[in-house]
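We begin with a single chain expressed as structure tokens, specifically the form predicted on its own.
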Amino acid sequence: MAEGLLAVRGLSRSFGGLQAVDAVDLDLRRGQLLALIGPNGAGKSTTVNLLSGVLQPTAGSVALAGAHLTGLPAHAVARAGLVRTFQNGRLFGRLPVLENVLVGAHARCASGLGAVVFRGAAFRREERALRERAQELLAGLGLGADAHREVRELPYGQQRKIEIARALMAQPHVLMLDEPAAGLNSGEVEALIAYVHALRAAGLSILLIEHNMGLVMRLADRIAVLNFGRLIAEGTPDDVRNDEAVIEAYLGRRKPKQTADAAH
């Protein structure tokens, strides 16, 4: 398996007796888009804790452009580049969505604590063009209006938005979306899958999780399938979506064979 920008070698993690994930390889190159998925219970949010060092892994590398990421605390993996939304949401419901987005800049931020405290000419400038990127990514995300209103008065689906745009301000080299579409109606999934597709056409590498099937399968360039902690197939969807073992652990049955009789 030739490695990619985001290479993960043998991860595991357990919790006493249990292995929650089990010598898990996973690559993904520049520009492309991985899905993660698997029945619940897979192992899929443990992976995720664990590539952006929520959790520290029992074994295993991660690495991301050939810098080790292993055994880095969260905000040190989201400084390298390796950038991840929550499957719930995690914003500041009383802060306006503007300020929201601009939390995520924080692990790029360049500015000192000295000049941050005495608002020095750099970083007047700096904050201006941070403010005009979160504006731009609320716009390209059909937000542009919203910016000043609190995130509470927000339907779910918008919020699901404004996390979106929060990661991109810390210009991730991997974009990592846990759940992107839990809760969105079906025009609103529409609409995420557009965006997807457009962040992964501007060079955009993402490492998807998530349970929508058809979401999947329109979005993803590979797909790896986590049963019980460990990887039980990897490759294209329609590699995926006719191997055996994955049908085995999705409706706990193997695919019946197709016989003569049935064929007429």
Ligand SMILES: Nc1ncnc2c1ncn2[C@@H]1O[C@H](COP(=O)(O)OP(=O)(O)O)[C@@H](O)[C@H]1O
Given for the second form:
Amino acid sequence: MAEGLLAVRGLSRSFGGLQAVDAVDLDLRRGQLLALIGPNGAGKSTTVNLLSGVLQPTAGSVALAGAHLTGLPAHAVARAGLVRTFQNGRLFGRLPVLENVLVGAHARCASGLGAVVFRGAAFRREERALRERAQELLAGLGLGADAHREVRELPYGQQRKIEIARALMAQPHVLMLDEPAAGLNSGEVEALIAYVHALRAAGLSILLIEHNMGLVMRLADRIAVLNFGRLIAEGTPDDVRNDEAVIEAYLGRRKPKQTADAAH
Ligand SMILES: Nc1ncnc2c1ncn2[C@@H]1O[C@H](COP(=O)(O)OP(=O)(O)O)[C@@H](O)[C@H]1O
Ligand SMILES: [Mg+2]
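Now that we've seen the form predicted on its own, could you pull up the form predicted in complex with the named molecule?
Next comes the full complex, this chain leading.
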């Protein structure tokens, strides 16, 4: 059986009177893909923010390969090897694609962006190796020819790929993808699925946060389902597909008076 890598226990976060994440347990095994799904407002993004140190939990613990991450700030979590992408990308639009990807190499350094900007002679050889690696990642994503273009010139779907390349530059133990398919057209979604599948096949451990159930069914080893902050199911795609509470949680959001939400 695959080894436990990321263990989340009793993770909770409230905002005033609202319990956005309520005693959530998650287990990601090494080399597997765990999907965290749920309708809008279920608490997915809050969970990602708690896991990545952007938000602090009101209760619970997070451990990566046995090391406690609970309460650490975001840069320390990334340095420990838990690296995320953002649902709404944070790219530098006026910088070339390659430079944006290189920023990721420094996500695990305390010096952060400064190390990219103020590089001295001693760093040149390492920098060349990093550039080669960034170029390889871009080639793998079909962006090899776009490395020197400004990010803002590329279509949205390509920009989302740059975010993934940037996260991979940090050589994460766990890659956390926050709704990577959001805003992509169907062709772009297919390309994304193939790429995530390849990362998983290469042995990367992935936590995929996604609203679209069809997409995760094709990628996940296991699926955890959130609804109103609570875990309502956890299991294989087949378990979850047939789970009545899950079906109800998703179908319940499609009642006529809530169609605006269902379209999201
Ligand atoms: N910073 C915040 N302050 C107050 N309420 C929040 C905040 N962030 C999220 N929420 C609320 O927490 C709940 C879960 O939100 P979120 O984690 O964004 O859900 P999801 O990503 O699954 O759509 C929602 O009811 C949302 O309105
Ligand atoms: Mg969200």
